Structure formats: C-alpha cells, structure tokens
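Next up: a single chain in structure tokens, the form predicted on its own.
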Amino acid sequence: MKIAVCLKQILDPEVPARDFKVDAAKREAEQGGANLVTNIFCENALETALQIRDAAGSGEIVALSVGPAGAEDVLRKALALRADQAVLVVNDADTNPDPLFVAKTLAAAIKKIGGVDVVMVGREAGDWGAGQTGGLLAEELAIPCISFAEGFEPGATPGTIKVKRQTDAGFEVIEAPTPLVLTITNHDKNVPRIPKTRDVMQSYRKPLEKWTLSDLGVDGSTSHAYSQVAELFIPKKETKCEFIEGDTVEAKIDALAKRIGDILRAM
C-alpha cells in the first residue's frame, strides 16, 4: 500500500501570547523569536501511517508539503522518522494560501507521485484552523474523503480499507475502496514518535525532491482566487472595576442588583 502523508510547517503555536505579533499589512503573524514547527494534526497522520505499514511489514510512505523552501526541515524529520521518499513543493511567493490553492497543488504533486492508495492529511492546522484542506483535495483528486479518522487497516474486500473515526455521538466504523483521502484527528494511539539521534543525522544524507509550482502546472497567481484574509488583529480586553457601596449588607445588595439591572437595559 502507498501512502501519501500531508505535512505543513507553521508557527508554533505554543508561543507565548506577549510575543505574539502582526505584521504591518495585518494578514498574517510575524514569526519573531518563535519557532516553526510541524502542525500537530500533520504528525498524528504520519504516526498512523508508521504504524500501519510497521503493522502490514511493507507499505510505502511518501511525506509531502508545500510551503517556502525552509518547509524542508518538516520534511526531513518525516525522513528520520523512516518515511520512505520526500516531496517539497515550493511556493516562495505566498506564505499563507488559501485551502483551496493548497489542495489544488497537493493534488497535482500526488498525481504526477502516482499509485497513492490512501491520502492522510492533519484534520485542521494549529495556525488557521480552517479544516479544508482535507475535503478539498478529495474534490481535486474526484476520490471519497473521510473525515476525524483515528485510524485504519485492510477491508474484508480487497482494494478496501476499514476506517474508525471520531462522531460528536461516539466512533463510525466504515469500510471503503481505495484510493481516499482521510483526515486524521488526535488520539491516544498515535501520539507521534521520536526521532532517534542517528535517524536525524542520516536524514540529511537522503534524497529530498524538490518541485516547483511550474512543474505541477500550478499559477501561483491564483493562490487567494478562493478567499483572502480582510484583517487580522490581536484583539484588545479592556476590564472595569467598580465597587459597590452601601452601610449594610442588605443596601450593598440591593446597590448591586440596580446595578445590574442597568447593565442589562444598556446591552
């Protein structure tokens, strides 16, 4: 089985909110003194497809992103971590695309990649958390998506996959044909794994390819056609104190709920 696993480098988002800044043009964060990091979701899809080829004994993993060229530092960790091959599709011009632009792109590197049976993708990014992606390269590529799938493993059916994923009412247990795209959601079984030292070192002596949006057919131009960030903001909370008075308890109450009561008939 091949599988193609979708990484996206963002800003980690664990910075502390006093170092969190906007860029002038308020579209997007500054990087800053914060560092970049794979998207949490990103590592749990590529743990799953770890364990289902450590599982199988065989399988092929291809680790695949787009983003500048410094998104290749993801790309190499998913090489430690035994991923078999490694595409990075570089996009220098826009550090933040629109979902659509993205799954287009990742669609055309999977198709000229050929023979992925399963697409994992991260359920949403740490950064924007818009949850698109996954749907959306589906479309591009006209094959089923399954969303908030913890994990999966062969079908009664050859050709098939059967899938768990996550429901507000509890787990879905479904089995479909393959090729598909699964967003993968976090869980206690795929928590990702470390690197090992050596693992690290000799990734940086493995081939990574690298294409560019020309090669895949792809116009950059386009990379906001399906929407465009108006504004961003680190929003401003302001707090009030006042204090009730009154020469008993009873007139400190009844001071409040007046209070109160103005509050309300202002909103």
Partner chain sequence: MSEVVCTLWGRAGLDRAAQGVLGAGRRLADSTGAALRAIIVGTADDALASGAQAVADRVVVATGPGLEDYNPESYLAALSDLCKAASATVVLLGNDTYAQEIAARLAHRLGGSAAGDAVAVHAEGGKVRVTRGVYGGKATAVIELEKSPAVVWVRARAIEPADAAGRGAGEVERVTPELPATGVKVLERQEESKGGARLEDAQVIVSGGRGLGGPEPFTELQKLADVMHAQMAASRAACDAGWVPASWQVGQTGKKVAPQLYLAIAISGASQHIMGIADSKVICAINRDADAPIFKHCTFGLVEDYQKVIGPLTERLRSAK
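Under this definition, the rigid core comprises the largest set of C-alpha atoms superposing within 1.5 Å between the forms. Numbering follows the first chain given and starts at 1. Values in this document were obtained by computation on a predicted structure and should not be read as measured data. Compared with the form predicted in complex with its partner chain:
After superposition on the rigid core, the Cα of C241 moves by 2 Å or more between the two forms. Put the two forms on the same core and the Cα of D254 is off by 2 Å or more between the two forms.
Given the form predicted on its own above, I would also like to look at the protein as it appears in the form predicted in complex with its partner chain.
Partners and other molecules have been left off, which leaves just the chain.
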C-alpha cells in the first residue's frame, strides 16, 4: 500500500490572540516572532499513516508539500518520523494560493509520484481553515473522498478499505475502493509522535525531491482564479467579565449559583 500524506506549513496557531497581528494591505498575518509549524491535522494524518504501515508491517509513505522553499522543514520532520520519501513542490511566488490551485498542484504531483493508493490530507489548516483541499483534490483526480476520517483498515475485498470517520452524531464505517482521498481529523489515537533525536539527525541526509510548478505543468498565474482574500481584519469584541466576589469560597459559590439560577429560571 502506498500512502501519500499532504502536509502544509503554517504560522503557529498557538500564538495567543493578544500577540496576533495582521497586515491588512497584504491580507496576511504578520509572522512576528512566531514559528512556522506543520499544520496539526496534517500531523494527525502522518501519524495515522505511520500506524497503518506499522500494523501492516509493510507499505510506503510519501510526504508531499506545496509551499515556499522553507516548507522543507515540514518534510524533514516527516522524514525524521520515518516517511519513506519526501517531495516539495516549490511555490515561492504566492504565499496564500487559493484551494483549487493547491489541489491542482497536489494532483499533478500525485500523478507524477504514481501508484498512490490512499491520499491523506488534514481536514483543514490552522491558518486559513478553508477545509477544501481534500475534496477538490479528489475531484481533480476523479476519485472518491471521505472526510473526517480517523483511520482505516483493509476492506473485505482486495482493492477496498474500511474507513472509520467522525460525524456530528458519532461515527460511520465506510467501505470504499482505492485509490481515494481521506481527510483526517484528530482523535485520541492519532496524537502525533515525537521523532527520535537520531532520526532527526538522519533526516537531513535523506533525499528530498524538489519540483517546480513548471515541472508539473501548473500555471502559477492561476493561483487566485478560484477565490481571493478581499479583506482581513481583527474583529473587535470586548466583553467585560464580572468576576464573582465573596469573602469565602462558600459565599462565591452562593453568588455563582444565584447568577446561574436566574438565567435558568428566565428561560
């Protein structure tokens, strides 16, 4: 089984709101002192793929990213986690291409890689959160897509897999033919592992393929033919919190119970 895991480099989403600034003219966040990291759902996807390879005792994992040259970091980390192969499609020209452009680029790369059975992407990214890469990629490749997947196991018949995925109410188990796209969500069993120091060192000696957009026949001028950011701003919202006071814990709990009770009775 050959699994391609798509990984996006993003601004650290843990930057607290008070330190977060946007460049309204460029319509992007300011990086400031923050790090660039792998999108967490992409890490969940890689972790899922690693577990599946571990369980099967065989298989091949290709880590794939579209982004600026610096996105190499994301792929080095994937190699440190023992992905078998890494491919970076370098797109230095546009830091925030639209979802269709990303999907077209990934689709071209996946075709060039060849023989991929399952493509995994994160359910959405922690920066723009469009949540469209998986679906659009499936359409570009003309294969099915199942979203919010936790993982999969071999299906009853060869050439199929059984996917467990989250829904609003609970979960579903879906049988689907390969090749297909899965968008991966977080759950208690795919919390990303930490690479071993030795593997981190070795990751820098592993081969990492770099392709350009023109290698893939993708036209870089179409990176906003689907959608673009017209405005970006930080919403103003200040609620003044009334802190419950009291001389003792008991008195505070009394006051809290009264406030809550009032709301419940008014409903």
